[in-house]
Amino acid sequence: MSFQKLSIDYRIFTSIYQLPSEVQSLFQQATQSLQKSYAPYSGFTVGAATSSKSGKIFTGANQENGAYPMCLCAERVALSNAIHLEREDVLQYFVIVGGALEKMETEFLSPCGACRQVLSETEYRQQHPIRLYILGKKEKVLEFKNCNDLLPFGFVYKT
């Protein structure tokens, strides 16, 4: 038996205004997409936005359903839009915002396991990291160098 240690590096910003202008713009787009959220069961709206290297922006909002496993998370909606509309372009930034952060027990919103897997696999497919930003309470922002940091042992199936 051997003991291994796993750690990740991330940064915390005290305001979105400390971030590059293109990321600030993504936060504005993700916040606007909260209006398209459908969350009658949890009351917790989520918006996401991603941008490609060519500068195109794709957004998504969570869509709940009475059959909970059939819900769509904002992260997967935004990724699906991007991949469907711009399959060959490389995604470089991804932001996530929550519309009811005061309801959270934790200080930061976090993608579910399914979204972590989809983000991780998107990075693998495009062979390029996606810088991830998550808005927390009091306008704080978490920044990860890549999505794999949230799922270090993600599943990758090689065909």
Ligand code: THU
The other form holds:
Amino acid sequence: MSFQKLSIDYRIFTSIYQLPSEVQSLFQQATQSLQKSYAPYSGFTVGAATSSKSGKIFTGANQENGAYPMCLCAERVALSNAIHLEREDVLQYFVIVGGALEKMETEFLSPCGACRQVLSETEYRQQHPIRLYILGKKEKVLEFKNCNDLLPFGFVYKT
Ligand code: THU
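Form predicted together with the ligand structure, per the form predicted on its own context:
Below is the entire complex, every chain and molecule, led by the chain shown above.
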């Protein structure tokens, strides 16, 4: 028997203006996509935007449904749009914003387990890390070097 410890590095920024301009513009796009959210049940709108190495941008917003489990999170909608990425291109940045952060128990919006799994496998498939930025309360931003850091012991299927 042995004890093990896991730790991850992440950064907290106090404003989006401290981020690279490409990421700032992704925050704008994610915020704009909040308007495309369909969240009549939770009232909690979420927007996501991701950009590729070659500069392509894909956005998403959560899409709820009267049959509740059918709900699609903003992150997975953005990733579905990203299937239009060229084969040789890779996703580099991913930004998530929430429209009503005051409704959250936590200080930062946090992707659900299912989205972590999909983000993590996207990284694995493209063999390139996706730097993740999450908007928090008081305009703070969390930055993770890659999505896999948010899913320790995630399921990876060997193809
Ligand atoms: N939601 C997202 O779209 N992304 C997240 O990271 C967390 C939750 C959505 C799902 C649902 O439409 C609403 O937020 C409330 O859970």
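Since the model is a prediction, treat every value here as computed from it, not as a measurement. Residue numbers count along the first chain shown, from 1. Heads up, when I say rigid core I mean the largest set of C-alphas that superpose within 1.5 Å between the two forms.
Once the cores line up, the CA of residue 72 ends up less than 2 angstroms apart between these two forms. The rigid core superposition between these two forms gives a CA shift for residue 84 of 3.6 Å.
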